[in-house]
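Only one chain comes next, encoded as structure tokens, the form predicted alone.
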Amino acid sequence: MTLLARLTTGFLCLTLMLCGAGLYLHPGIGSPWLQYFDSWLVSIVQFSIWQAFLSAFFSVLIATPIAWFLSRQAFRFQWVLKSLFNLFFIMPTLIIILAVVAAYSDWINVFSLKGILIAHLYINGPFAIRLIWQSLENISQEKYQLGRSIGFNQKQQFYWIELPVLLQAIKPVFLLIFIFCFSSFTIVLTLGGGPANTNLEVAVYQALKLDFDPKAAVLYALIHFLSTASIILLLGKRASFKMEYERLVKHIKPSSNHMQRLIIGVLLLVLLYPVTSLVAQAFSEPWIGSSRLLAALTTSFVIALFSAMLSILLSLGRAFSQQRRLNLLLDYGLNILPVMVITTGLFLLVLKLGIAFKVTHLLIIWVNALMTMPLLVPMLRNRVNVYQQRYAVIATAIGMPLATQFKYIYWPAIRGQIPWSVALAMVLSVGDLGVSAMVGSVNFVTLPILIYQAMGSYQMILASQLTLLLLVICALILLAAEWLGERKAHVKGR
């Protein structure tokens, strides 16, 4: 545990030198450095500040209302609501731009700022509410109930108990979603329309793809990591926050009252719309599909398998990694460090040695299993400290082996988040297009990647079949998860 905790702190190391390394080694010669300092660096920049505030206010202005009324009283099946908003923060993000398309296409112009906020409405609006609606129900009864007996009536209630949790929960989730969305890659390539939609991490990839100017990348790079760690540090300390995956409700609730059946009625019919009319869009022809279909699968779930195992084993030592100085100051760049930034460094350094498209499917791998830790540590780790508190001073003193303690007290703690843990990283890799197109060949094909093309041509039918396709996939992948999980459990339960 402590060798793979070490193994894991290295690898981690030796990622940001050479991400440093390829920034500053950048091939190219480029203009000037001040030749950049242009009104089209201003307009990007004021770009990714304007749409992610815009998506972040939204997001937590619609979400508080609707998680305060789902708070009020717990209801039967919440758990079904709960992992709806999880699959939706998860869900490979060209699905719900696809969806997007599909549904509002014929009511407003999708590919403008429009469109971008509406995507982005629908993956962080759940993500917020979920949050929210957590925080509400961690208020413990006991202050409800001193609250009840000095005479509090509901407003009271509501601005002495409830305000001040709702506040303290806003802040976290309006940033995490400022800070998802300043990085936001797909949605503002995609829907963007045009270069007056364009952010740092958009304009990364064009300097790389388009222009093949190197240097122009390695600028918009460093000022989106220093914008992101300035407006962290601006506005607040470290958000930790994790997606939950426990076999949820063990005991039967009593029934939703009329106002929460409204709203969840109302969060069905807008949620599911989308999903519903890409659906109608994919069936309105015959199937259509590709020469390229069959390799770019091979490759998209090859990626994920060994991205989600990597990614696995790098969580896992950081679950065991103390909380030393450099461990918590690694984490918290693995937090902000936006992933265009890590794929942009390591990219320009194998570009620098002349094998950039040699190594193409180890980077992705790479760059995917760091994206997706963020999610996963906190996962493993809240199960190895909790088991460490109980059983290491005792697993010590009568000298149990390192092997033996793992064997018997952390792996049965942990081994029932591994199905979802893989699951969770297989669909963010086998949905990832950013990493991908960035440091692809021409010839290198993942789903993604086809799906953007089909976009790109026009052949809309196509890309709704296609990214069906990438629905089933992942529901496949998650209810295998699930299927393990029970199974396990069920095992364990004999």
The other form holds:
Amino acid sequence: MTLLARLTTGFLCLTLMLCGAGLYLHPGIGSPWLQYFDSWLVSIVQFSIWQAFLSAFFSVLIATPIAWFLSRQAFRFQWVLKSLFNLFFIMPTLIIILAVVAAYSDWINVFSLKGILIAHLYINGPFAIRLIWQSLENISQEKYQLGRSIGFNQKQQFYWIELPVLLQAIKPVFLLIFIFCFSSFTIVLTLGGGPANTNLEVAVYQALKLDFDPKAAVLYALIHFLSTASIILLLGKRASFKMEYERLVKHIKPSSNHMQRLIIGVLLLVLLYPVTSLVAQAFSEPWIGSSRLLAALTTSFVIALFSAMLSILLSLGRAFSQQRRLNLLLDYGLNILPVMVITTGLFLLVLKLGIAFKVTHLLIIWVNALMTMPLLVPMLRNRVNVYQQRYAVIATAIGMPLATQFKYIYWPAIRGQIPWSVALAMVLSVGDLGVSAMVGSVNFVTLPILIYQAMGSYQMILASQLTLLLLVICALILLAAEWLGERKAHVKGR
Amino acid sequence: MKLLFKPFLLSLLLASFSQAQTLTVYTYQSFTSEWGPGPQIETLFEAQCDCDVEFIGLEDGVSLLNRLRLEGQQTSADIVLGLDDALIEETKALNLLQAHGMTFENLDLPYAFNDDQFVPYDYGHFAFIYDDQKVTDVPSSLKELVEDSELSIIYQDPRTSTPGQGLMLWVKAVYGDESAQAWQQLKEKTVTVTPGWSEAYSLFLEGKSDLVLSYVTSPAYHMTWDETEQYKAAEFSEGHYVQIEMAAALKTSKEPELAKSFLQFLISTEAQAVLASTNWMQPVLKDAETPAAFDKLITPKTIYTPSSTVYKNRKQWLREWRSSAS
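After the form predicted alone, can we look at the form predicted together with the partner chain?
So here's everything in the complex, that chain up top.
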């Protein structure tokens, strides 16, 4: 365990060092540094901030009242709704994008800031509802009882009990979504529609892919990193990502009130409408297919599987690591370092070494594994910590070997989490466009790249068919995890 | 574990094995589409070469240059097809191409042209296309479009697409030092800037804009296949920017002879007829067969900028466009 923890620490330090080396040693083509500080830089920074602000603002604005209504009364099947919200957050962004295009392109020009905002709302709105709802649910019943006992009416109850909680919850949710959207790549790339809608991440990509100007890429990546870092400092402590299915519901009152039912109905309609449009578009013509589909599927699957395994190993290493300063710093770094910055650093390094297109698979597996870690580590660490507190002293006292400790103490603790963690990591990796589009050579295809290319050549029906395939694959992975998780639970129960 | 590794290794093995007999051609998306020249060119050439032609379609022509720069010696391309005359100097400076050893006496080009590495295969004048059932007050000059017209336009990104780059050079030729202002004016009318020609033209046909940047020859497609003359090219009094499309073979190609014979094939009678009727561009071969509709097209004055001038200024002009059009 200590070995694994040390290896992980070493691996992460190595990654950061290599990334830094890549950014520093970039193949030095480009103009003098000062030339990059032009009106273009100003406009992309402005756009990055404005877009992220609008996305976060609308997400919170819409989510807050909905979350409040949903929290009025616990209802049966609320875990289904919560799982749906989670799904929208982890679903590959390409699915959301294609769904939004299929659903809204007849009404508005989706290839614009509007389109970007709608797509971001679909991802982050449910996420915001989920988080705010959770914090309202956490208000203890005693508080309400106390309120009732001193004769609070509805308004007073809201003002004195719920509003402070809401206000406290809104700030981190807003900032979290702001950061996500600030670092949004796929959505801005695909729905940007012209140079006016370019954010820092897309600018990094364009600097490498359109201008081959590594210096510009380095600069934009650094600015991006510094801005996210300072925003996170605003957040204070590490943001918690909670992506587990929650089934344990306290205080089930098996009914929902009318208002809740109405809201849930509208919410489901709004959330599912684009998905049904996507399905309708996909089925509007017979299967078109692509000669490169098999290659794309194989590559996507292999990359997803290996990056999930690497991610689990690394996350376990993190979970077992002691909370020393270096480790805290590393965890912190992982959370705030935008994926594209790591990708850019590593890619520039292998370009410099002249092996960039020989190590494509490795590079993507590597970066994807890092990308999923911030989601997996907290889940695993929570379990490990509980068991560590309970048994570590005893285990050491009786001189239990580490391997035995792992087998009898920690493995049973985390076993239930493994399928879900693997599935989460695989889904995130299988839907990734950014990293593979950035580092892949022309004939490197994954399913998302194929979808992007179909979209690029405006074959929207082919794109939606391939996207539906991606959706089915993700659903199968998640269902498999559910099923495996369940089975394990039964075995344990016996 | 072993089982999972196998398909992975197998696919790698297959990839490296098939590369030995394949001619890999990097080109732009619309060339490879089913209605583009790609499939027919592939069939015709494969019939005489006993090889496998693989087209890989990028967004558009300028992406080819960007790709070559990024991939350098590691590129798996044998041929790049779809760069244009404006980009010759800059591409040659990468020192990645091999000489073709051909002469162009039998070719008919819009201006005198010769190069030892690039083979021209078709050309066309850029033009804004409109639907005359929808649009009446068509501008008669670029200046009128930029300054007075209220029509909406879609054009392509000059960083990825040769038509987009053509518009950039066209504006530069007409406006010179005042180009930045012209771009700001154009921005007001711009619906969207697409990465390549295909998306722009599809969006236009869906009715998303009044005008789209394409070629003088584009209406011939509609006359031939849709039997309609409603799509027309707006003729501009300043002249129209011309583009000669080129192909070249790479030094790093494992099949240099095959690559050369492909370049020769491109200016053969049969390939030229295919290009005219599927790529909808003017053939370069003097007596190549063209679709009947070509006779009804406008024949505008030619504007072009020498590629050495483009090479010197492209980066800066792109910057100017980027800042003023955003």
